[in-house]
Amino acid sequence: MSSIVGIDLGTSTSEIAVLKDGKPFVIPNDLGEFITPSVVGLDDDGRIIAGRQARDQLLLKPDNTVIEVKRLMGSDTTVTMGGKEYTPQQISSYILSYLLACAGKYLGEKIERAVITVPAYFSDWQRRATVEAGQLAGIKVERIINEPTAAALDYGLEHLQECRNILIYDLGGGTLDVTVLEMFEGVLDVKASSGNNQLGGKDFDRRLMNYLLDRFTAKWQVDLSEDKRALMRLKEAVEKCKIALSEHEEYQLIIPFFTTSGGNPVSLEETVSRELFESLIKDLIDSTAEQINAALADAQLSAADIDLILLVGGSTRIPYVRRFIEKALGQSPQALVDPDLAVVRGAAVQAGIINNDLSPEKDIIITDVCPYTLGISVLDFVGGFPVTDAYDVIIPRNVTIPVVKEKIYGTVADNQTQVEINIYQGENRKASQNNFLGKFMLKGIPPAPAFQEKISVSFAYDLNGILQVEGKIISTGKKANLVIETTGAKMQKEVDLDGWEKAPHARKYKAILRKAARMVESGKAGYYAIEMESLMRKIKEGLVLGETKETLDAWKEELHEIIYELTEESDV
């Protein structure tokens, strides 16, 4: 039987591994390196290149080189390379193809199957896009596995008899995951995951880049915001600086002939201290307390219940990250896995399990969870009044997978003969405020009075984190299934609402938000509760994201009108 490889398809770097003699083995690329830059480019002859070769041409050919495409997976955003547009899946497939070619040459066989890791908080669309990238690279993706789960497999394989509650803090180049799991006698039972797909090392780089650019502009009065080559040179220098500051207290950052001012060449020279760098990124790292607390709460554990903290991802090498974790959880994290290679090693372990190279009876078993809440839009009744656009949960977040859940609904109108089933992913009570995944029509409902005909809706969420939806007319047995294209969905960005009260202009909206919250909590909002919660969230998100005063005031006025109407009703 041919080998199944494990692949960590990362934002900044990617790796490939295989199970060899019962142990994960990381396969070197054609340069003998175990870690490959996640970079794709076009060479002088217009041929696709990937890895170190593409990374090396980045400074000279920024328009012919693509980096950090992982954050775009599952979106309708394209990237341009050599004047041609590419989807994120295509770019990712080139990285995969390079890794597979290296592995095939090293192992002496054609690689046709793989396990690919993704952040635990990757959406259904992002997972589907990852599968498509594998297909474009010519392989069958046997399993999509969450990155923290993979890291736990790497650790667990050597600690089969331990019984512990483990928290994995995975901070990579572009994403954050926090996963809580229980380990007992060779079983790894994932309890909960939380994350932020828009936070990672590249955001730390950006903070330092902006600081240095501001100082350089103030000194030389030169605007480099549109100079791609200069920005790439700065990014490369900043990355080196960041890595060096994990070992040293300060770093001398020098970029000779950075640009020209007044016709003369000028260099960028700055001494960057660890203290300065940490001050620039402190709030970003501190914000991850939200994900830690959410994962612990969903796992129904406290910080004191955690026996072991494992750090995964290159960004966890930053000293402040370790200090933050120790303060947040009351104990020091352990350096028991390789931050860069634990995920790909774990993917190789999962590949070995699928290939029957490891036995679940005597080696290791893993369970995982669905990290998002999944449901449909329904007509609900609150206080006897109909409320449209309500979100009804079918699969709650952090349910163990694979899972199949079913709910029964009734028709809402006399002689209704069809129903449109709209599927969403998110935590908001108002359906349209969540991420829309897709819809399908179930036709052929026998005409009958409202509520008499029943419709069952079932959600099946598999081990790859991919959702299948089915609707069935109970009286006839007729079915319809969800069909979703694997590309083109634009996911709404998760917005951290903690600290909204500190946003500029927040004071103007605090009073009405607090009054609305009291009315919802007390039940006085009645059938307006969902609409009020939606408006409250919009205002908070708008404050955090810097929405215009006109838009914020419009939402405030909508909320005020509802409160006024409710107050008038209570006075009658």
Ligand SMILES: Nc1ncnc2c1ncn2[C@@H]1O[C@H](COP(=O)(O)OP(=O)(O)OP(=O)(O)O)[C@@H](O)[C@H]1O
Second form
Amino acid sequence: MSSIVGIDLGTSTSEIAVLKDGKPFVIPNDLGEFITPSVVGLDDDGRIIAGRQARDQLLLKPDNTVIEVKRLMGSDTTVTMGGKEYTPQQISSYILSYLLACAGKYLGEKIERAVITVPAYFSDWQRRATVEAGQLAGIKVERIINEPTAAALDYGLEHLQECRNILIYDLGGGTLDVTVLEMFEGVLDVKASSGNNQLGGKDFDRRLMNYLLDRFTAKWQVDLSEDKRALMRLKEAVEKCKIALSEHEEYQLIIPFFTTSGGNPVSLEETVSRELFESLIKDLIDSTAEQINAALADAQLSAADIDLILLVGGSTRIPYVRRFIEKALGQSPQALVDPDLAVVRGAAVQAGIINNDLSPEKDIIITDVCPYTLGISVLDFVGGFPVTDAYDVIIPRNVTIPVVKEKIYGTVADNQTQVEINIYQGENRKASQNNFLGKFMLKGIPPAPAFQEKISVSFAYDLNGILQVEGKIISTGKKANLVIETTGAKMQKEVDLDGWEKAPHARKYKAILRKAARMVESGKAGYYAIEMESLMRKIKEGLVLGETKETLDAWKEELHEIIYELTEESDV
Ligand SMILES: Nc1ncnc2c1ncn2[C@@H]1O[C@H](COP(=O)(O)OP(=O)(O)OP(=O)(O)O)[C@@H](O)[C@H]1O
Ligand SMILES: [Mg+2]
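Would you mind generating the form predicted in complex with the named molecule now that we have the form predicted alone?
Below is the whole assembly, all chains and molecules, this chain first.
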């Protein structure tokens, strides 16, 4: 039977593996590397390149090279390469195509099916975008599985007899996931996942970069905000420095001919100690206690109930991360899985399960959860008074998947003939304070007095973590369901952003949005343009959709940080 491969499509790096003789085997790329940079570029002939070759041209051709596209998956932000626009799905599909071509050559067969991993905390949109990337790469995505769950499968396959509570802490280039699971005689039962889609190594790089830029501009009074190449060189040097500090107490960071001042070349030279670096990132890592506590609480376990902590993701090599975990959970994590390859190995195990490639004595079963609460907006009556915008939960977070839940609702007005079903993800009791996922109209309700006609709404959350919603008029059996289109452009149409200025709290965000737009237009945003545009869009969309003030302020703060960093220098 043809192989199904497992693919870890990461923010910084990607890997591909297959089950061979009952064991996961990571397939090297055509350069013999097991780990491929998640970088895509255009070469001199305008051909798409991916992996190391694209990574190597990053400094020379920043305008023709795209990095860290995973953080944009599921959004409608596009990236520009060689003056042409690409969706995040397209860019991801080039990474997939490259991995698939390498694996196909290595295995001597055309690969047509794959299991792809995503962060457990990836939303519906982000998952759909990942499936689309697979389709664009010409394969059938057999299953989307959660990265920490994959890591657990890798561990579980070798430890089938154990009974333990396991906590997996996965901190990669761009995302954090915390997953708690129970392992019992070959059954891996995920109890709860929590996470942050926007936290990882790239944020630690950014912190160190800001620190160095501040010092450099103070010293030399130069404006680097438009020098894309200098910023890229700095980003690269900073990552090297960060990685070195995981082993060494101190690192000498030198960038020769970094820029010019008064016509003379100046280099950037700094000694960075581990202690200094830790002080710059400490708050980010400490903040992950929130996800650890949330996952434990949902699993109804305490730190003392955890028998084993597994660390996954390149960023868990940072010594401070280990110290933090020890403090937070009162025990040391164990080096029982390969932090770089556990996810892809687990994806290969899942592929093997689907393809019936595992021998019977290696029987392993895995269950997973939906980490989010999902529901719809309804008109509720509290003490006899109508409350609009109430959020009615249909699938509570961390229930085992696949799951189908149905609820029955009544019409609220006499002779009501249609109902709009708005779907949200989140925990807030006010529907509009949660993430809006989509909506549809159910028409043709027979005219009748209020409350008489009944409508059922069913949510089906499948093994891939993808939601299907259906509404049905019970008396007639007429159905309607939400068809979510994956391409960002269609999402854009749904939300009319033109009206953002009329949103209730818009005033508070106007100035910063204007400023950011000016910087992007004038080219001042340089390397940060994509990120700034994505944040600007998020804020506008958030205003229109009634996102919480907390979230809006967090995005504003992120935008502010970037602007601050870019203007600081030119204002000196
Ligand atoms: N020794 C190290 N010390 C500190 N950070 C490291 C080390 N090695 C790698 N990293 C960082 O780990 C990150 C990459 O990790 P990994 O490959 O697990 O992430 P990813 O799978 O690409 O991302 P994600 O899972 O978030 O999508 C990068 O930010 C990299 O700088
Ligand atoms: Mg990863």
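Positions refer to the first chain, counted from 1. Fair warning: this is a prediction, and the values are worked out from it, not measured in the lab. If you superpose the two forms and keep the largest set of C-alpha atoms that fall within 1.5 Å, you have the rigid core.
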item: Core-aligned C-alpha movement of Val69 between the two forms reaching 2 Å; value: no
item: Residue shift check between the two forms, rigid core fit, Leu559 Cα at least 2 Å; value: yes
item: Leu513 C-alpha moves between the two forms by 2 Å or more, core aligned; value: yes
